[in-house]
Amino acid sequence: MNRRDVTTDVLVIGAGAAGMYAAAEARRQGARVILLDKSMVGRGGATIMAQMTVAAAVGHAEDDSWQLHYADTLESGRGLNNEQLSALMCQDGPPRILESWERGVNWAQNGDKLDQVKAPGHSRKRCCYVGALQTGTGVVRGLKKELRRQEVESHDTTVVTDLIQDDQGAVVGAAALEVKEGVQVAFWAPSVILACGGLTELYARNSASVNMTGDAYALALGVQADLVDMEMVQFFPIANLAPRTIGLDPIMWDPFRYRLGGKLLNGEGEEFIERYAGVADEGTYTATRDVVTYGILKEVEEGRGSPAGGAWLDFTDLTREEIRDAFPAAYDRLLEQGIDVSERAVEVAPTAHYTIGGVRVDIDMRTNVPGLFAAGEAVGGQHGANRLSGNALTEAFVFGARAGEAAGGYAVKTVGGTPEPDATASAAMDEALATIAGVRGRNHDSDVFLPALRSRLKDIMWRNVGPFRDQDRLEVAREQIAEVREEFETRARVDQREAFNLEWQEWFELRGMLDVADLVRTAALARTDSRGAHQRDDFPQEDERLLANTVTRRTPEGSLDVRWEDVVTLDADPASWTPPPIDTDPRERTPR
């Protein structure tokens, strides 16, 4: 076996904004830190794709407070928010934004203050941005400067396959495949942070990068960590469908509509939202996202969709000058690609956009498994049943910083560095690395290819566990996921090459995707009402008896156990609440 052993104090898995922030903060605690990404640091995942805004009540555009941001977040969450996490995100958002500004994130300015705009669902102008549709790249550029200043060690093209536990059940490391050289790597660390959230690649239509395969949730399942509200996957209704664009966020039509209006039309040229919302849309974009998603899909189902299977979005009542004044960079980029929205309508359709559920953590980003933390989109609970626009990168900054500080303090102050692995951990690592080695060349003469199986799974999820669900479709998904899993386990082909063997990586990605697909399906079957991002055709109303969180854990026997837990409340007046100091010795505490 081509094996390498590496020790550190804190291992951060995933190098988007949350992972980079976590790595920098852990390093500031005096911890040795390694930052991993299966792509390239800052280039994979969701952050680099973000082109819109980041919500933080810094009050530069108008009077604002974190309590007002918190109230907006709870209203959007339909009663399911973990109020402590929501409050932490909103209160710590402004200082993190200002801190990132000092560290090199080039936020758009209005004089000597940050320029802020009002995004859907917010009561104030509190959303910051970097240039025109350049927020993600600006954030990455600034945070990478901080990593260099902190001298954080990073590893690209490194795929974590399993977390490793000792005889007390604590996570003490991770087994990984370094794809460039084809090396199996044993990472040993008393603190591990999951910052590789997002599962939108599970769906045939999605707005994120192809490496958003649900790795954090699969790894958490493997060590019996709790996951919360995994049925809550946010679908964005008017993502770009046709013509295809290059270098533009597929959800960019959202700010276009809020600023410019536009008409949403079916394939027959009719405005149709009134059929589903009860009121006419008439270019005002007042209908909620779930209603618009439902309306578009129903029009397509009944034969009134646009040619590519969506709806028309029409700005042709506006002049070139009006559109360019609102979005100069985006409009010019569209013109470069032969698309003039002042002269022709575009086609839009719903797409999987964001994972609202995730790993269940406490206020210090600790899971129920000692030594394991989570940050960013990997975390669930803070958004409730619907994520408010602009809160994604806010949680990445805030939760990344909190996780890094807590994990660094735990490794340095509580554990006192990287201990020698015990017999249980050593055996588990040997087994995980042997599995990695055994996958290469598996069924190399088979005609069952991993991309085909992955495509089948994505179609299953889109058709049966997509924007709208019911019991029959969820049961069909159970059977079809099992069929794909059986073919994957017995016949899936993996190339025999050692270096740059992407099929080797894809095998582990699909293994995790199958686990996470069944996780989402199981939670969706358990929640027999419709609330926010989760919509059941057979239970179309909110059920106040289900005003609680689903919490799912894999049992030692391998099945999924779903239980209901009360929503975590703030238990304090937001006017005076402050987050408690980080507990550096939490060994007796479980997350609430």
Contents of the next structure:
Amino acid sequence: MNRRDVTTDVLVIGAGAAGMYAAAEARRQGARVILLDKSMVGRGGATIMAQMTVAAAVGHAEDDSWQLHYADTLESGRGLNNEQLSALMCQDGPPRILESWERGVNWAQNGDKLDQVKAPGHSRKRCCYVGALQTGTGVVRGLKKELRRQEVESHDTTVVTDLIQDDQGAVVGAAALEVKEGVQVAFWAPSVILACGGLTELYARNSASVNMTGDAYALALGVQADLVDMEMVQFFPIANLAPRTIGLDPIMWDPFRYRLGGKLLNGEGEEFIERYAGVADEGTYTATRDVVTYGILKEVEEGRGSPAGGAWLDFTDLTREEIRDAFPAAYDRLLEQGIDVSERAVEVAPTAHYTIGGVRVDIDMRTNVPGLFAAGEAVGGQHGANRLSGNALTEAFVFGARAGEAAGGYAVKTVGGTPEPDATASAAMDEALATIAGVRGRNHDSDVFLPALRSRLKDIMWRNVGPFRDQDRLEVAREQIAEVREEFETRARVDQREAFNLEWQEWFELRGMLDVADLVRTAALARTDSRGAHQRDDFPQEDERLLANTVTRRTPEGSLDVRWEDVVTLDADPASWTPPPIDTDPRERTPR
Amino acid sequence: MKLQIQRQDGRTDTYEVPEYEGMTVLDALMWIREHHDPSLAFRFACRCANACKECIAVVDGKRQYTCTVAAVDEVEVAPLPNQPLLHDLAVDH
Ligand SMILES: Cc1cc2nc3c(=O)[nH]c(=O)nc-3n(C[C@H](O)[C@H](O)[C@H](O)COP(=O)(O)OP(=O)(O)OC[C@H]3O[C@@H](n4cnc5c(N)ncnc54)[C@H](O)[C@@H]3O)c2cc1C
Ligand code: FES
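Now that the form predicted on its own has been shown, please provide the structure of the form predicted in complex with its partner chain.
Starting with the chain above, the whole complex follows.
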């Protein structure tokens, strides 16, 4: 076996905005840090793809306060928000935006202030952005500068397959495959932060990257960490459907609509959102994402869809000049591809866009498993049943920073360095690395290909555990997921070579995706009402009795246990609330 | 359409890929992995937004992002020449 052992204080898994922020803050605590990504640092996740805005009540464009942002966030969340996490996100958002500005994120300015615009669901102009559709790239560039300044060690093309626990149940490391050369790596660290992003790649139609396979949730399941509201997946309503565009963000119609209005029409040319939102859309674009998603799919289901199975988005009331003035680069790129949006409507349809549920953490980003922290999209609770536009990057900054500080403090002050792994941890690591080694070349002459199995699973999820759900579909999904799992376990082909063997990585990704598919399905079955992003055709109303969070954990026997937990409240007047200081000395190291 | 891919050790493989409107070279490469040869190696992440810049290769003699080039008629793909080669089209960049 080609094995390497690496020791550090804080291991950050995933190098999007959350992971990069966490790594920098953990360094500030004096901790040694390793930042890992299965793709390339800063490039492989959703962060670099974000083109629009980041919401924070900096108050540069108009009077604003974090409490107003918090009120908007709770309203959108329909009663399911973890109020402490929502408050933390809104309260700490403005200082993080300003800090990231100092550190090198080139936020768009208006004089010496930040330019802030209004986005759907926000009652104030509080959304910051970088250049023309450059927010994600600008954020990555700025945060990378900080990583260099803090001399953070990073490893790319390295996929974590398992978390390792000691005799006490504390996480003390992670097993990984370095894909470039095919090395099995044992990472040892008293603090591990899951910043692996979301699970959108579980769905046939999705807007994010190929790497969003839900690894944070699979890794959390593996160590009996709690996951909250996993049924809550956000579907973005108006992703590009037809004609197919090349080299453009599939969700770029969002800023178009936001700036230009335009009309959303069904196959019969009627505006239809009013039927679902209760208010006319009229180009003002005020209906929230879950309502629009639901509306489009309902129209399609009732035979009033556009030809390719979505809705029409129509800017033809605007002149070429008006559109080009607002989006010169995108307009010209579309024109090169023969698409003149001042002349023709385009077709749009929902796509899996963001994971609202996630790893359950306390206000210091600690999970119920000692040594294990989480941050960013991987975390659940802060958005309740629906995420507001612009709140995801805020959460990545704020939770990343908090996790880095808490994990750094825990490693340096509480644990005090990297203890020798005990016998339990050593054995678990040996086993995990042996599994990695054993997968290479598995069934190498089989004709069952991992990319094809993965597509099958994604279709099953889209059809049965997607924007529309009911008991029958969720039961069908149970059987079909089990069939894919059976083929995966017995016949999936993995190439024999060591260097850059994508199948070797994909075997672990699909193993996790199958577990996470079951997880989402199980939580969706448990929530027998419709609320926000979770829409059950057989339970179309909100049920007051279900104003609580689903919390799922894998039992030691391997089944999924769903329980209901009361929503976490702020228990304070937001006007005077401040986050408690980070508890860097949680003495108990036993599982909570 | 026809895709010619420069593989490991300078070997060239040619594939017939069923076309659809708007298909990119990256889509064609992914189709080959799903239907014919999952061992084919190349880098990609965002697939159509042209954000991650991981999919760069030499397409018809020019450095281009495979997710931005239309897959029509005949296309040749090779790895970037001046970077350490990992496998097939994947380089360490
Ligand atoms: C097209 C698009 C547009 C968006 N626009 C906006 C916007 O305008 N405003 C906004 O606020 N939000 C937006 N979002 C959402 C927002 O971008 C994400 O929620 C946020 O960037 C997530 O950051 P993160 O750091 O948690 O995860 P990511 O940026 O997704 O990073 C996670 C990283 O973890 C790595 N990883 C995963 N598993 C493993 C593993 N097992 N081992 C090692 N590494 C692993 C991945 O390769 C990836 O690089 C958008 C999302 C998309 C897809
Ligand atoms: S796949 Fe991301 S730029 Fe081509």
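For clarity, a rigid core is taken as the largest C-alpha set superposing within 1.5 Å between two forms. If you're wondering where the values come from, they're calculated on a predicted model, not measured in any experiment. Numbering follows the first chain given and starts at 1.
In this comparison between the two forms, the chain bends at a hinge between two rigid parts; from 399, 83, 235, 371, that hinge is at 235. Rigid-part rotation between the two forms: 14° for the smaller part relative to the larger (C-alpha based, whole degrees). Fit the two forms on the rigid core and the C-alpha of residue 303 turns out 4.2 Å off between the two forms. After superposing on the rigid core, the C-alpha of residue 270 is displaced by 3.9 Å between the two forms.
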